[in-house]
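As structure tokens, one chain now follows by itself in the form predicted alone.
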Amino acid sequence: MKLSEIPAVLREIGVSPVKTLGQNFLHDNNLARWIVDQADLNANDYVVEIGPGLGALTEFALEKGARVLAIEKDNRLMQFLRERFADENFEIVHGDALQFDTRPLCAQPRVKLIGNLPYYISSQLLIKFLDYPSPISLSLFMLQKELAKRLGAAPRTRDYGALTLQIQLRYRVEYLRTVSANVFIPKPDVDSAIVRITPRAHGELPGCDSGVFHRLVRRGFSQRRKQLGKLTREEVHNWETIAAELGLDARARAEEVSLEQWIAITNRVAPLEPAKTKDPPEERFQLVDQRDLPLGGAPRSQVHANNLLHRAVHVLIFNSKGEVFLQLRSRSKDRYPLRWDSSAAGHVTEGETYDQTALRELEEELGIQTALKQVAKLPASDRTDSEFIGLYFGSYDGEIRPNAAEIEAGRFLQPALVDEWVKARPDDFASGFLECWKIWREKNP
């Protein structure tokens, strides 16, 4: 839309633009069309608008074909978008977006995110679109020329933080150009910028627990001009040996420590794994035959090595709302790294039931403990690494406790996204829990 038209349009539906929800309209079609081609877009991109205006980035992103949700807080703006993208690749919702709830876009084969965010509270939105794990494989921002360049700053810089090691832990930022206050209407007090923002790869940056991790950065974070050390001394005891460990002055403040270093430091306050003894001897699995009786036990490497046939047990959680609780497992993981999973899974060791192991993977697992009840026995297959697999569930309404060390994250899900999720990207599951919840759902549908 041209600068000559925008005010009459705002006059026609009665919008006079409110700074306190950052309204300032894109009038430079150039730049749109620019921005919309760094979002890489095509006709199987699910493309989620946040703040979308007047539509400059739609008009764009539709043009390439892709599906867009836009997300308006202004019923004006929403009734105008409505009328002029009478598209079937358009939809529209009337809230605030940051009450959006992201978890249905699991259910789309390749979601990407762009907006000009309302400079207010774009540090909010960003927290909450990309709190991990997210669906978004791609994220273009048009954000406050500060805030970007403090989400790709690098350490000894006075815009490295709290908030830059929050989003590169799990992403990596590209600070792609700066944008000047003259191109839109009415012109903001400030200029911008634009950020693109994806998933870092798998095995890029080692794991940590990131609950502590992000704990010690906002510690180390609170006062700046103070000593690391000092800062996090409750919980990091032997700073002076960990500073030497990693090459750090004692002395260090926090903006001097890089993001490879703090996730050293959190491992060492909070190691993943943990500490083994001289030669520990190796789990062993109870091995059966093909009626499931058993023959005894094995080295956990020699029986997936040579596929021989084992138990293991699943274990679905559901709350009252009737969601069911998935993990996502640990990047560490031999089998399955990073795919989502059953709420707790685990092998039946030499000499346990099932209903042992299930109870105790459930404590393991999720630190908690509820009355399960067995719903299946599945048979052995190549769909289930050759494990015969009992199949359990139970309710828990109460705090649920991953372990770090086993889960990277979770959270609940209604069952018929479950459902659709699973269609739309069955790789991102583990091929046990594609077994357990087929199972599942025919005695649930």
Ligand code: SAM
Second form
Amino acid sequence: MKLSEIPAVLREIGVSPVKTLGQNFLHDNNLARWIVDQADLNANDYVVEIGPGLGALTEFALEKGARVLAIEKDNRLMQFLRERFADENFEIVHGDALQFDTRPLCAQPRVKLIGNLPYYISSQLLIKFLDYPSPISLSLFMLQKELAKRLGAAPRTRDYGALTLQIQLRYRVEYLRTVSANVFIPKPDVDSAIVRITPRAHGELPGCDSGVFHRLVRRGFSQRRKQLGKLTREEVHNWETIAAELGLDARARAEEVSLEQWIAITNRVAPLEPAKTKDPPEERFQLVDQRDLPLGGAPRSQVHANNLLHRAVHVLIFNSKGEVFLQLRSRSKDRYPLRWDSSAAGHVTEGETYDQTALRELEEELGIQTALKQVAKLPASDRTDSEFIGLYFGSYDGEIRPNAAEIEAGRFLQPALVDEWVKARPDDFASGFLECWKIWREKNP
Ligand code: SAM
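Right, the form predicted alone is done; let's see the coordinates for the form predicted in complex with S-adenosylmethionine.
Next comes the full complex, and the chain you just saw is listed first.
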């Protein structure tokens, strides 16, 4: 929409821009087209747009053939947007983007997020939509320039801080360009910038306990001028040694510490036991014959290398809303890292029963105890990696504290959503889970 058209449209629909909703409408069509180009959209994309306003970006996203779900808080714009984009690829939701449930997005094959964000809640929106793990493969935002600089900042700069590290731990941030306040109507008091945010590739950075990472970072930046060792004294007991090992001055301040060094500090404070310590190579699994009758034990490495028949359990935990808890497997797992899996799962060790393993895994992985019921037994096959699987069901409504060494993240999800997700993106899941979920849904449609 051109500069000259916006006041006329606003008059026609009886809307005057509201400052409290961060309403500054983009009137530069070339820029709007350029912004949307940076998201590399095509007909396979499902785009979520936060705050479409009068549709400056929406128009070009639809032009690319993408489906667009727009979330707009201002009810006065609804009718206008519906009429302007009477397109089967366009859907609009009236509401606050901060309240939007992102979980159903998992059922879409490829999700991208765009928005010329309302500046009064930009940071909250970023944290909400980028909350890890997220199904969003790319985010393209227009932000207040200062915030954009903070997101992409490097160590030893004024902009580098807790928010930088919070986002950069999981995402790459590219500062694409600065945008003058003149391209908006009404003209805001500040300049803007475009950033593109994409998830980091698997293995790009070492893993760490993200809860501890964020806590240390927040403490470290709570008083920027103070030495990090002093601010984190309560948690980082041997700071001098750690600093020396990481090549840091013991008097370093938080802003001098790189992302990789923050991860290393986190791992010194709260080491992630490598996943193999749970099932170390010398640990012996229960071997079985074709009828699942016990044969004796063999070391884990031999079992997997030779596809020997063995036993495993999968546990599905449901809450009282009927949602199932799924875990994202740790990035340090040797099998299916960063794939979604049953609430808890693991191998039956030599001499252990299925029931004992199920209770043990539940406690080790989720830190909980609850009664479990075996609901199925799956035969060993290629799809189960030669495992006979005991499938268990349990109910739990309390707090779940996943073991960070085993589990990257966890979510409660409606079973119908899991069905759609499995259909849309089966590669997001460990194969044993797919087998178990199929059986569970056959029994509990
Ligand atoms: N995308 C349009 C453009 O580029 O011209 C409008 C951008 S304007 C900066 C921000 C938009 O976000 C406005 O349409 C405003 O009504 C909307 N908005 C403000 N708060 C919102 C919220 N909490 N949830 C969804 N939309 C919101």
